[in-house]
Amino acid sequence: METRVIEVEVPGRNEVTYREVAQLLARGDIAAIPTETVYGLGADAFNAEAVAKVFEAKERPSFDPLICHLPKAAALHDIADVPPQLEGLVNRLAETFWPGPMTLVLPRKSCVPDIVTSGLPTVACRVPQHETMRGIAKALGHPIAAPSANRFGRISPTSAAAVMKELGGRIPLIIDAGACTEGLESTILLPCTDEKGKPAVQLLREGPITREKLRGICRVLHNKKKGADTTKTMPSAPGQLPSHYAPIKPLLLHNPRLPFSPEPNVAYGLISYQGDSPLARQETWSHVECLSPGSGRLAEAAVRLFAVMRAMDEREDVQVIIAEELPETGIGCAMMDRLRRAAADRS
């Protein structure tokens, strides 16, 4: 299959190619489509064998649901029951960060497909910000059923060009809106009530909506373990699995105040945040990729994580990579949260 690729212009008067990507989507084909936050693999939601398609183009198990992508707020209600008690508090949300990445889990409505959901009773819904998707969701009608555009526990992909070495010769489209402007997926949360009967959210995934925007509206609830969830049962929502967004050689966490003991004969490459951490110093490393060089900004190394991880997984004179802990505050639990899968055992 040859990969076309579209490119866009964003903010722009992009109505034509919304409406020719829209039409694809209809006949039941698919096409990566971009997001603020990586870019996704789109179909039609309410078309199962199309959703089909995803699955297999990506090689994503079954039992992983995929997110509905919503051109507004509005269109919630059209694939999710909001339960009365928490009307309130997802109407908040959603005024509160729609367009943008968040993404909730809802009671599903009986008109999207199982293999949606992965047969769940759930739906999990967000409005993104990237007009691109809302543009095509609105042309299309109905609601688009994307995953990131990559194979199934690889590296998300924040641009097309990583999308084409992901899904080349995969997929039909590529619609190319260049980088994504936050670089991590979006935040799950599942509106619920705490021991008090008051509404809450469980965090399922960190993300750019970080814990302290999110206390601003409710109580946040969270596992006490941190990291990924380990357990060998089945995804209750996506992003839930242990091993995920890894590059292809092994990638190990290490603490950047402490040395590292190198094994012999083996070719290291180094992730640093700023490049200037004890650990960075080390004459141990066939390369260093900083995050966020000499600043130290973690709204930076975030949108480069990913990229970063990319180039590291490519170079020849790389065999493990080492990453940097990151400090855990803000968008820094979300990137620990990557980090920690990317590190897990795939085995």
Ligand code: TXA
Given for the second form:
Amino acid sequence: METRVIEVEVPGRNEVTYREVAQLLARGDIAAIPTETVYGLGADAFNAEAVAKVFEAKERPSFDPLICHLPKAAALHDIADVPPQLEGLVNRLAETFWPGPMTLVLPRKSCVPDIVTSGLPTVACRVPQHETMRGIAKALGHPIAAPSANRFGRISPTSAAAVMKELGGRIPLIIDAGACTEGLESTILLPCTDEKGKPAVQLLREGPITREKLRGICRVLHNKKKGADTTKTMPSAPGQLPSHYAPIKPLLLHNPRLPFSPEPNVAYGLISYQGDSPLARQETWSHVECLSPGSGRLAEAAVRLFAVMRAMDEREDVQVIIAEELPETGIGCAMMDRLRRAAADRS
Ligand code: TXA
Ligand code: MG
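Rather than the form predicted alone that you just supplied, could I have the structure of the form predicted in complex with the named molecule?
Every chain and every other molecule in the complex is listed next, the one we just looked at coming first.
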């Protein structure tokens, strides 16, 4: 199959393209569509056969449900039944973080096909910030079910070129709107009640809406200890397998202040936070990539993380990737979650 690429460059002036893509989705086809977090592989959420094509193209197991992307918060009620006791909480979260990188898991309405939710009684809902995904969902008039546009278990794509490498030849269309501005997948929250019956949320996946940002908006249950391994301690969304977001080459995490003992005759590449750690100054590396050169800004590192992992994977002078452990504050928690999964044993 030939994979066509359509560029959308001018925000606010792409309505014709959005309508064309919506027509293609309405016919039961699929397309890679950008969001502010990562590129998604979208299908009409109400068309089970179209959604099946998404699972097939990604080689995704059917137990891993998809997120439904909505054009606006009011459309939530088309697919989810918000329990009365959680209405206030859900409205507050939606007003604060939508459109944006937050996904809410809520009881589903029966119009959502089983294949979207993997048969679960809940559906994952998100109003993305990116006008392309919202514009196409609006033109379609249905939610767009979309997982990240990578092969299952691999690194999420943050550019159209990365989607092409993952799924080129397997999907008919990629909408190219340049690089994603967040670079990490959305925060997934499960609104629920705490032991006293008060509204709260469970954090199912760390992401750009950090614990710090949620503070003052709602209580987050299962507060993990700082630095704890979220791949083991957090209640998990069904698709959050221990090995995930993985490069093809082995990836190991290492403390940036401690020396690394290399094996002989192995070419190591280093992913460094700022490039000035004792680890980065070691002579070991055949190549070093910095996530936030010099300035050490976690937000900049987050945007670059997946692109840098991909670049390391593609280099001929690197056989094993070493990644510096990052500070676990703010978005650093989500980055360490992804790096731990990338480093997890795949056997
Ligand atoms: O930022 C994002 O969330 C991106 C963009 C494209 O929106 N999407 C994304 O989708 O990361 P995906 O499929 O790669 O990850 C969705 C996660 C999976 O871990 C899945 O298990 C979880 O959401 N999920 C979906 N429906 C769920 C449900 N009903 N209950 C719990 N977890 C759910
Ligand atoms: Mg994914």
